[in-house]
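Next comes just one chain, in structure tokens: the form predicted alone.
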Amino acid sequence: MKIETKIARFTKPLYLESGRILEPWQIIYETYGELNEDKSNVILITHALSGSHHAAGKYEGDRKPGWWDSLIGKGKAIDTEKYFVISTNVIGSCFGSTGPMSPIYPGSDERYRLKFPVITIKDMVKAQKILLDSLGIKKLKAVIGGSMGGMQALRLAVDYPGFAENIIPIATTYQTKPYVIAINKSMIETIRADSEFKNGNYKPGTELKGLAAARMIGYLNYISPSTFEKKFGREYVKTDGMFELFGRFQVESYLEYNGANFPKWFDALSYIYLLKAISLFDISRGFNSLDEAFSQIKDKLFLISFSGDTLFFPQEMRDIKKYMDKVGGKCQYFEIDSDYGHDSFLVEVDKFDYLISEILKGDLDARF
């Protein structure tokens, strides 16, 4: 599989939903496969909160492949022998696109930090559209993303009707609910309470314990209670004493391990900014109603949810289907039987990859 990583730099201002601008700005992106002559085989992949542009394949020296490698590649559901796949890193993230730890001006030692503007899902999608325009791509075969990536897919469908033939949001919502906003707030305040955070003025590369703790909070909602039960039960760490105050259950050890690793590769400020973007997400903002927002969608919308998702509950995607039916849109809904939890879209690809394949081939179009 041919993999290329590129950075697109833009000098024209990116006008944000907040009224502020980014100038200059850049997006890092990765491509897989070959673009056909008429540029009709392009699939855009949009990532979740802690994802990146590295969705598939391996870089030299990598132990693990990209985060959706089981879905993207030769002979896989998103077949790179057929499709030209573009995976972008959203603005605000920390893997090469403009974000809070970027220099304010090229070559400057001063970083944005908390001076970085609040960004939204709409801003992320606008930046992606500008990138695609610069590449001469006038139409997408599909846009596919899970969680925050699903928000981007849905936003693109509303803001740029007719641009993507197939819209495939997975494990997402149309409007972030108070429960998730509260979770995000808890994670943000955990980071801010870390004395090493220093109001955003920590040294780049600092492995903040507050970020580690915030990630542990996140895991409570990415994995379902039943999965915690199956994986760990009430097993205790064999080397810890049962009556040591900080002796650990296996589930606690798991959270500690994953929490401690997270600050090694993700930035605290980016985490805060992206959590804010998720909390702000509301597909109807800028419209008079949800009906009006969903009536903008002219493309084929395929919704995929998981029965055991305890972050973005299946009912939220069923509601999207109801709105689409109400406004006469083309929409199909699929609920995957799974008790793993929200992260099913990452770890149980084998349960839905056939759907992606059928959608891309047009096998499900007759159902409209």
Given for the second form:
Number of protein chains: 2
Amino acid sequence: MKIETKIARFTKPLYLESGRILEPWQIIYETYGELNEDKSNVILITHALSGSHHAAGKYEGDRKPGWWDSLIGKGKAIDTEKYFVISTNVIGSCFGSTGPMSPIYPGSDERYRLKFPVITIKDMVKAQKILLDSLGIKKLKAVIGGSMGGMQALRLAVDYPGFAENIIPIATTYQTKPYVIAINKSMIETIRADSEFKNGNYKPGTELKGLAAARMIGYLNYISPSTFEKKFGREYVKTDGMFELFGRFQVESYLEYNGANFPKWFDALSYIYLLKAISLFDISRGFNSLDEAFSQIKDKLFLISFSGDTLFFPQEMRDIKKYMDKVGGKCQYFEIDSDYGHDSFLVEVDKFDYLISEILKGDLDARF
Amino acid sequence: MKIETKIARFTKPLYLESGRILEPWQIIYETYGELNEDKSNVILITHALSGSHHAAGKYEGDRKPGWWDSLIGKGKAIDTEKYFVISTNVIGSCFGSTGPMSPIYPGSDERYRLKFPVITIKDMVKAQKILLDSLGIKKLKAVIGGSMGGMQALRLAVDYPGFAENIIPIATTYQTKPYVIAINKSMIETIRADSEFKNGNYKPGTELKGLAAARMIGYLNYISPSTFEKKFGREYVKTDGMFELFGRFQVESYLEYNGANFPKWFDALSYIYLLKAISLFDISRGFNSLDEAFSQIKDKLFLISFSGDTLFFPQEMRDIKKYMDKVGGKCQYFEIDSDYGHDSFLVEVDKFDYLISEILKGDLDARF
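Shown: the form predicted alone; wanted: the form predicted in complex with another copy of the chain:
Below: every chain and molecule of the assembly, starting with the one above.
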């Protein structure tokens, strides 16, 4: 599989939903496979909160492949022998696209930090659209993403009707619910409570304990209570004392490990900005109603949810199906039986990859 | 209603489950109503994580009454005209019973802090039993508590069979599950990530931001996602800007308010010690099996759970009923239909107070 990593730089301002601008700005992306002659085989992959453009394959020396490697590659559901796959890092993130740690103007030593404008899902999609335009891509075969990536897929369907043939949002919602806003808030405040955060003025690369703790909070919602039970039970770390205050159950050791690692590869300000983008997500913003928003969608919408998702509940995606039926849109809803939890979209690819494959082949079109 | 607040001081060591001792130690408690002549009308109330001995009534100048005032009082389900109610503050807490901020020895300016021994639910109950013994109380009419208070009720049933006529654990479990251990861990690490915590050496009374953030995490699990939806929806604070990074949805403002208040009345070290006690809770510790533990219970066990409890799931209390049936114990299980969430035991007293009343009158005994 041919992987290329590129950075696209834009000098024209990016007009944001907030009324503010980014100028200049850049977007980093990977591509897998080959673009065909009429540019009709393009699939856009959109990533989740802590994801990156690195969705598939391995760089030299990597232990682990990209985050959706089980879905994307030669002979896989998103077959790189057939499709040209583009995976971008969203603006606001920290892997090379413009974000809060970018220089406040070209050549400056000063970084945006808290002066960075609030970014919305709409803005992320707009930036991706500008990139695709610049590559001469007039039409997508599909846009596919889970969680925050699913929000982008849905937003693209509403904001650019007719642009993508197939829209595949997975494990997501149409409007972030107050429960998830509350989770995001507790993570944001956990980061801010760490005085090393210094109101955003920490030295880049500082391994903030507040960010590690915030990541632990996230984990509580990425896997379900029953997955916690199956994975860890009440096993205690053998070398820890049961009656030591900071002695650990296995589940605590797991959280500590993943929490402590997170600040090594993710930036605290980006985390806050992306959480804000998720909390602000509402497909109806800019329209008079949800009906009006959903009635924009002209393309085929395929929804995939997981029965055991305790972050974006299946009911939220069933609601999208109801709205689409009401406004007469083309929509199919699939609920995958699973008690794993929200992270099913990353971990249980074998439960839904056949669907992606069938959608891309057009096998499911007859159902409309 | 007659309220008295007392402190009982003990010079004999309290032998803890960890093998360590507290010496001397004290327990603060309130009583409501009058002890009858043969001391046969005593009800013990056991509190939850952030609770205190102040379960009912008002002190002069108080805006709010005690935390279970809707349940305890003249003419209420726990009728103080009939019963003598004792409500203690658990050891390890911060309202007057011996805890991590107590002097390390009498007259010392040094506080225990992280040198305080790990306390378990068993230890809390043992301390309460010693208090009751010292008051000449040979038998309880009932022990009643929710959440961590329910763990104490269950522990008392197992450790002191025959001591309480009626055991009423509410919204609790028999063995803290890894999901709840994970929640507790994320709260503990959020406190530790605040460098003002200073590894437990903060100045008493410091309003730690880490503790405020930890409290927010707690709230995510005290009410259910649907209660978040009903209470807050996606309402935004009117004076905040939608595209300000720290602009707030109403739910965020609510969490901020409750979070920021918490360190004004609760101590961070006590919070950590009590979370540890909850994580360690396992009714079978000290026995060969859960069967063996449950077979100790000789008294009438009445379990009350809430269908919408997303912290201690109803299934966990149904499991207790199964174990009790298996070992031939006296047990009745009641599941209150509610989608409010875990805090139902505090907020929806009107949905289950009739049960408490019937249990105390013996009206439900015929069902055994």
